[in-house]
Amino acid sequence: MAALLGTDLFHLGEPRTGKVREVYDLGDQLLIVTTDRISAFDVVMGNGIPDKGRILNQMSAFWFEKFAEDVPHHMISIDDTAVADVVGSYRSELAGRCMVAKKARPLTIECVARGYIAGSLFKEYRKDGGKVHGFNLPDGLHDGSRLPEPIFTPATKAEEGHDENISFAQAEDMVGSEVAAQVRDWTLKLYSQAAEHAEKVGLILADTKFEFGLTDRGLIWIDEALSPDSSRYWEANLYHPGGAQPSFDKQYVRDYLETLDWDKTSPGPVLPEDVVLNTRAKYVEAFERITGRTFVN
């Protein structure tokens, strides 16, 4: 069972390179691809997750359809059939772990939403209280607190290192403010319906990130939609606010991570077997209780 860790269709020329994700214009299009490349404290890892770009790829196209009356989204069509057309060829390492999609200006912010205080906001929260980023938050919060009521704090995105949150007026004067209206109701509307929806199957989706980019026909969701790379799923049944929940995200790495001598610098370590099954485990399982699909490699 191998990973792939990148592709190399130079016919289409050259990509655009994220963490996970190779973006190949098409022109009036974009073909992406979602390896099993896998990233902690923003470093990519030496060797990958085998299956987890096919999990995230149809977990997201499971999402795109789901709300796809609430919030137009950039998905075309994850066939392979299709895939195949615009490759000019079927490649069997392909199969499952791409999208066809339109084209969009992303936005200069991420959108998250947060249901429960945990992470970077946990950490300000407890450095500055509950009037961090213009917020009310009430005191005596604990890390992983079920919040009042799901909150939007956007994100810059940094280049190098990592985001940093901020104010909503700071986003106003990033992206204007009918535009950032337009998001926070957005990204606060499919996080309550997906937080919903993991209700259902013995999950909280405790936090989540949305993109959107512009079009000539307005604004879009983009990127990856509901993954466990871009939210923290936890196990309800197992939650217990005070400290770090059992998640199906890649705290696994993390928690792996701290037990080495590493600077979280370039270049990442590569994950021992054990580290490398029992992530792919979780991917897999939080794929089958979200979709109610079984997952096929």
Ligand SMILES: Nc1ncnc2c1ncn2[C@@H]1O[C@H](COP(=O)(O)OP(=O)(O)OP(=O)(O)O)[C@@H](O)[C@H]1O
The other form holds:
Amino acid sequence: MAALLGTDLFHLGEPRTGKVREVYDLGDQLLIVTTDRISAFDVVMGNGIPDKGRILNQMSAFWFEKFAEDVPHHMISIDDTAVADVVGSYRSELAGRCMVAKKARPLTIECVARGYIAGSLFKEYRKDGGKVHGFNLPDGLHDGSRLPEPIFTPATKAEEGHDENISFAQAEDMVGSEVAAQVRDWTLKLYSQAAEHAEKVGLILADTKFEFGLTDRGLIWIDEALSPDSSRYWEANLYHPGGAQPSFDKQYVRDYLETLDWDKTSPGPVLPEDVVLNTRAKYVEAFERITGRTFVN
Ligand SMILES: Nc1ncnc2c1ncn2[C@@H]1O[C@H](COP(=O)(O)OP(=O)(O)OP(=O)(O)O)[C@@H](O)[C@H]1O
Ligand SMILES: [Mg+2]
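Switch from the form predicted on its own to the form predicted together with the ligand and print that structure.
Full assembly next; the chain just shown is listed first.
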């Protein structure tokens, strides 16, 4: 079982390479290839998780389809034949891990919904209190506490390092009031419905990040949809606020990294085989519980 760490579709031009995905610009469409790379603490590990890219691509497709009536999205197809058409030939290493999408002009904000407080927002809350960025959070929340109701916490897109949380007013300044209100409403609607779905299969969707973009036919939902890379999923049975919650998908990786004397800068270490296999099993499990389908190798 080999992990796909990169692509070489040179005839399509130079891709935009993120930590996990490679995006080829096809004119008015994009080819988004999800590799098997895995990152932790924002650093890509030395090896990959076989099939992770296929699982995440198919999970995104599941959510885009599920909410297609509620929010227009960028997905055109994830079929291998449609991919072969744009690539020019069938490539087995790309099977199941590509999405052909409508190209949009991405908004300059990231749209985050949170039903629980964790990560960057908890750090800011602890330091600056419940009114941070104009939010209205109650006193006495712990790391991982459930919020009284889900909130929209927009962020700027940082080229390097972490995105920065901003107020809704700042988001309005960046994208305009009308667009800001629309993406806030979509973000909260998508989050609530997805969290409800996750709860039915024993998962907590603590928070998730969406991106939206402008096209000639209006705003659409772009990028990925509620994948473990853009969302915090927790095992409901293990939920215990008052500290960092175990990550549903990356806990084996984090636990292993804790045993190393690694300074959390690039290059990332190579993960041992048992960590790779256990992590792969978590991605398969997340896919199967969320979609109700069997993951086909
Ligand atoms: N339909 C679309 N039209 C235009 N741009 C898109 C579309 N879908 C996704 N994108 C953009 O493609 C890029 C995907 O990049 P990717 O997620 O791989 O890396 P990144 O966001 O730069 O970094 P990271 O690895 O931290 O996620 C994002 O910049 C996203 O805004
Ligand atoms: Mg990204």
